[in-house]
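Starting off, we have a lone chain in the form predicted alone, written out as structure tokens.
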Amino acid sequence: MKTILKSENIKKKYGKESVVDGISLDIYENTFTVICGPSGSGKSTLLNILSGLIRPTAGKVWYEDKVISDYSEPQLADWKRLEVGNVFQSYMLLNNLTVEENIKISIAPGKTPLSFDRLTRMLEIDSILDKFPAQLSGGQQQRVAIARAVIKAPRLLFCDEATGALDEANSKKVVELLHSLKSAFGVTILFTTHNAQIAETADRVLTIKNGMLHKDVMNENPISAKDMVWG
């Protein structure tokens, strides 16, 4: 498998406190990773790392050949603009635009969009598209994310708790569309859960306690998202 994207002994302080503390590993393109961990073990701030939102204390993130965690800020800006999507907990859309202005805003200038119409049919949001976000669900907000997200047609696709806020059945259609996405656009995708249901279906599962990689698993066979049962 080709590596996409790649940490050398990250590490993370806030004062004192190691958040992350040396964690090395590669990413795998075209992939469905799960970072499953207690909450305060660093999960998120390892997915905020490796996806440029926050800096690491020491250590390097590659991206292909090239040290992203070297890069100034207007070139880590770039990157991201160009080949990473993020997907929160909070779904994060502007009130004041429609469903499909909030899709398009992240449209990035001089690159070739996925199509708006297959995107938005595969996410079962195109009949909403002139909705406004205080209209919709929790789970077409959350779909509407995910589209706002891949739109551009990133690379890697960063989503951190991206069920949290979600029932069981909204939970269960979004895990099954990124595994559709990823099929479809060949996205690698990288997903902080607490959901154990969630990471059985994932091509591999890391485990961080304490700030470092505790597990790190493939997983042989991966359930269907349509499988899953909440305890």
Contents of the next structure:
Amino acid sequence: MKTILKSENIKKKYGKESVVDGISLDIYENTFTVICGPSGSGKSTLLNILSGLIRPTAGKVWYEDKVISDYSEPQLADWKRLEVGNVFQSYMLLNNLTVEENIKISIAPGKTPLSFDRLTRMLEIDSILDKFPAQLSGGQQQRVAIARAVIKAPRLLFCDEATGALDEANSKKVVELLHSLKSAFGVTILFTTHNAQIAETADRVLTIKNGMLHKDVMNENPISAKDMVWG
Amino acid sequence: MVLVYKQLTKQMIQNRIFVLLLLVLTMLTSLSFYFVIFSIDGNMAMLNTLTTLTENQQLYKNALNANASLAYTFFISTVLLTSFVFVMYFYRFYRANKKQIGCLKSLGFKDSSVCACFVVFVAVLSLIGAILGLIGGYFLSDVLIHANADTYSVIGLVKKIRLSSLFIGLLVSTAIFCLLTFFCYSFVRGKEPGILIAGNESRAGFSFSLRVANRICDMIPTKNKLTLRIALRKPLSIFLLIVAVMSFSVCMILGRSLNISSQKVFDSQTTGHNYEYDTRYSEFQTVPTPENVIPYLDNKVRLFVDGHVIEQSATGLYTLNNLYELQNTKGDILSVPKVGEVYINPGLHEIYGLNIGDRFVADIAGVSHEVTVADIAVNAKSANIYVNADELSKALNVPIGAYNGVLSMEKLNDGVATTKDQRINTLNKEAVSNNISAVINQCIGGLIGAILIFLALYASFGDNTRDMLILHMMGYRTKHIRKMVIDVYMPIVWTVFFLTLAPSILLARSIQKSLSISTNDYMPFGTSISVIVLVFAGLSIIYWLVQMLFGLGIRRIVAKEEISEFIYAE
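Can you switch from the form predicted alone and show the form predicted in complex with its partner chain instead?
And the full complex, kicking off with our chain again.
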């Protein structure tokens, strides 16, 4: 498997408190990797460092053969714009733009986006394109957020507790969609969650504890998202 | 309850810039009032005790009356503007903190208790502001007192204030702001804690305002519609910008117009007034006058125009020559008015709307006469109308040819003469007084307008913080974010400026007209391209200042990695 993203002994400290403490790992292309761990374990901070949202205090993050942790602010912005999609628990949609505009604002210049119609149909949001975020349910908002993250055909998709605010049915739908997107568009997905069932659908599960990589398990027989049983 | 006060006070002062500006505005409200009132109250009381006033004292008293009227007009305007900012502050505060308020209500605190915290906070804030303004006004009033002493050559001027004035400046404004705070609480009053905590009670209203803004967006042909849509779909921000830009324009145009009016009045009282002496007689004279003089009849007259009773002087002219060349608006030299006709001064035309051909009733010596406006004399003496002398002498029951005033180049032996120098000196004194008022208005108006525009832009940019951070997370560069979310306000400010320019001029004109009526002192309205350029430049400077401050703020948030805090705070 080809490594697309790599961290090398990355650390993150807030004052004296160490949140991420020397994590080294490789993320393989076109895989669905779940990062799990208890609250405060540092999984979201790790995800944010890998996605370039925050910089590590020490260590390096590689994207293929480039050290993105050393990138200047504009370089990092360009990398995020072209190669990365983010999905958050709280959706983070622009309230004053319609669904269609929220998705299209993410399209990077000079890069061929995915088919808008195909994507919106696939995410079942093609009938709400003229609506504003405040008019949508949580599940709909999250699917719009996924569409926004994916439309630009990113190579990496980072999902931070993307189902944390959703009910069972919507959560299942989102996980299913992410797997479909992985298969359809070859996206590499990193997904933080507390949910053990979602972890069972992943190709690989990383467990973080006290800011350190506690377990790294390749899932030989991932279950289908449809077969997830909510506890 | 102490803890509730502590919690809410901390929440309120979290937006330090807004709270600081509110304090500055409450201070300016009382400063603009006390600055003038300290120079008026004591001296007006002293003048009122005098049975007879010298010419200078009378001029000084007129100036004090005009200044008092301006002070109250300005006080009301600044209270209104500050009230607007208070409403803006609380609207934003309740929108941002409804979860916290819902939480307090869920703990069992009543609306009345929570509302009382806000009222007490505002009472303390505005009282501090008012006291600071009182202190500042006390010291600053020295400037006005010295200027008045120099201008009117009056001595023994004092700095005093009446109890009622003290009460108005300190307590009336505070009471108004507290009352406003009480009413502003209706943004959250009566709402269930659960709804406030969920924060989704206004979905229908939200989508309606967005729908309206969306329609407007669709009508605007623009290359980069998306950027404009982000801005235009915040109707409150746009509304605030319109109010702020218009207030700033009105304050600046009005201040400058008051300044220009002094010069206009001076010009109108000197152009065509070529005589050296204006001699007045206490009794009507029938002795023939020398050649090359202009004898005239002068008498008080009351005009009845559209429900207004206006006190003026009627000047009956027997002849006109190069000593006094009455001119109309086209610059034509006017001849003696015909029987039944009058020439009016520009004040009657501009303030009361009298035009050529209009008829109105003039009460001369208790008898009503219906007269027709034959022309507008731009260089008429202030508060004068010109009538046919034969007609006026009949009305006054004096022989035709009688006079009680003479304009001449040579000094006459009898009567009380006012020389040209004296006349110009008096005009200069009045101009200085008007200029002082204009400068006060311009400075305070400009400052308050600037604060308002600063707040409106600051609020608009603040509303966009979330959008900016989301765009940053999506990989937009800082300069692109700035272009999309901040720079778009510049053309909006300019567009609002140009769209509201005409209404602002009309509003400033009508305010000045009201001032003229209330002070019974004609202040001609005037503006120019340079004033408009000045307002435009002022707006642009304030815009750049806020833009710079906000740009730094965003960079700080991004640099400090507050993004992750922001993500989890949502």
